[in-house]
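A lone chain, given as structure tokens: the form predicted on its own.
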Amino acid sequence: MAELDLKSAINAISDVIENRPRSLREFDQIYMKAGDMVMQSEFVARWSDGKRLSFIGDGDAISVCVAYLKKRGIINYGPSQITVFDFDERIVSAVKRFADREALENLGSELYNCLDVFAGPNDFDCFYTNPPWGASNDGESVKVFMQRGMEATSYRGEGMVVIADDPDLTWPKRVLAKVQQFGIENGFFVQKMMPWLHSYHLDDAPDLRSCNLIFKAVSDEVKIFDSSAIDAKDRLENFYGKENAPRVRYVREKKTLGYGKAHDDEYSLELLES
């Protein structure tokens, strides 16, 4: 593997984050900070290289990175196909707005809830998610997001799960703990554990970091499986923290003509004197 122009990377990455919406807190969209999401997306390029890769929720952005990575000539290597699957039409909005923009062939979003039916392809080698931490439901939301990347991958492949790591505190240990048991009991192993490696824009908590959670399928035979809703009120109980169950199947975006340019609620103008 050839060294990283890491300046050349870095300016990528800041093309990305312009590209993309202001997270919502209340649905737990926690943004990487721009250097863990350099070294990440080169990461998963090579993990992923010549594969269907599917994203269960995206608002970090790191499928739009990995692709532009590569259109860019700053690696030489990445998935065949990256498809983005979000409920917030905002983040799916502007990942087609950039590869269109980009001309990146490979790259496309669809808008998708990950508590309804699955009716995506199940055809992706491997998934990618990045899901709200569980830190109030011993990582049940985790398990739905990864539930629906198995999905995509019909039960086969690889899946990686980003998610809290920090040996200081105890429920990231017991989240760790559950969603390698869901692996398990769904035909997975624990090829890979990347430790205390990401860090985010997270005011209440801004030491705490992440892993990656790297699954590999037993088998490699195509599981068949009928997806369905995800209703069942212990699953769905503090979803996105404490009191926080679902409400919403879609954020909508407001449509307007300067993407990427500070809102006119966001400022005023004093003139200066004539």
The other form holds:
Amino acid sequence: MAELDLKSAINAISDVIENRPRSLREFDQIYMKAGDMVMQSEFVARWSDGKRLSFIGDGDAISVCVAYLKKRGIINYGPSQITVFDFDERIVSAVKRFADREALENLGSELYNCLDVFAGPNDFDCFYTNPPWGASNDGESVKVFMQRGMEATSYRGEGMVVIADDPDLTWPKRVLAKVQQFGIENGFFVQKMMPWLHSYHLDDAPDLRSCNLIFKAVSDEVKIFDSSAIDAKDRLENFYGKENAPRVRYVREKKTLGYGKAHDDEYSLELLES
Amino acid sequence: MGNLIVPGQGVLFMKVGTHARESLEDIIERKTREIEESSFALWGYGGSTCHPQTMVQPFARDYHRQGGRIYLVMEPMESKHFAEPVRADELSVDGIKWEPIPKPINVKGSRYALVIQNLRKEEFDLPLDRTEVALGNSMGAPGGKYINGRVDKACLRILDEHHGPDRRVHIGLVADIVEPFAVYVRNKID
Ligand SMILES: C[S@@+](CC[C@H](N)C(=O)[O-])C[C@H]1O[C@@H](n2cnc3c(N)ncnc32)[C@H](O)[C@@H]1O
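May I ask for the structure of the form predicted together with the partner chain now, the form predicted on its own having been displayed?
What follows is the whole complex; the chain from before opens it.
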């Protein structure tokens, strides 16, 4: 960590940020700030070194940063394989586009809504999720994303859950307790908690931070399980905030020419007089 | 008149900019005409501290179900900034189904709008330290601490008593927030 070339790392993260679609607040897409992405990506790469890593939702594009920092030689460790599962086709395509352009062979992405059956693969060693934080549902939305992460590892791996943490507010503490309890009920224990770490482009709570909550399975035996769709009303009714149950299976990308360029309807050209 | 300041009452606090070009009285007159013609007006706003779907609608529905309502309470302030004069022409309650905004109603330069009636001048102090954020990511945060340089709007609930110093803001403009409470607005997409 001490040897991280900060300038190169920030410039690499900046390439990733350029490639990210704009966030949709309605689905809790709230992007992490650049400085925190640098530190988080380095940490995730170290944590998952040599392992197969799945991301359950990744608007932040930590997955891409992790793969790219290694490819650029800014760090010399990182996961052997990364797959992003997200229900937003714009995010899925952004990952693919970046992986293609930079020849990141070990980075892939799949369109997947975590309310649907998780069809695998189930042989990941670890999972990472930064889910909807569950202020209005006592962490139920966190548990849904985490469940899919645990399924991706067949309940025998490790997981990093990135959720709200605040010294003053009550709801993040309630969610943290529920989520830890959920992990324990599913055969995991909390290996590490890194409190009050990351900031976000979150204008309704600019000071709210998130923590890394790291789980590890008690047993390293593969668990046989059936993945099933999640449709219980009490798990869904406040999924994206109070009284905001999911209604969308996928966010579809409208294909445009010139991805990432300013939209034609944002400006007009006033010519120099000749 | 401070009869909105009762424990349990919900208010949506924001600032309202007045310009040399348009005074508070002018704004009230213009919006009241819209309400007379269409039975409601749209009050445009931006930022996501009061997102229509995840914040304002569930907040207002809570009160509506119990036969009550929430109020828009605004602190007037001088503003040098003029909103982009682009009129939105469609509105949506859920971000999926869009409909035209009735002709007499104007909402400009914003992505969200509150649905209001009975816009009126009312002067009283809102004791921010006797409120808390009612829902969302900052739920439970004391209003006096929450409203600061970076955050200038909030869905607040009035509490029984003060927490912390007695910070007040002066309200000069009030409206009823009525069904469907808050909407997305946009320019027509062809
Ligand atoms: C919920 S957001 C959490 C905030 C995080 N900082 C971010 O913006 O990525 C994380 C990711 O989950 C994705 N997501 C939201 N709902 C989903 C669902 N039902 N299934 C799969 N992914 C989902 C979003 O598209 C986003 O990329």
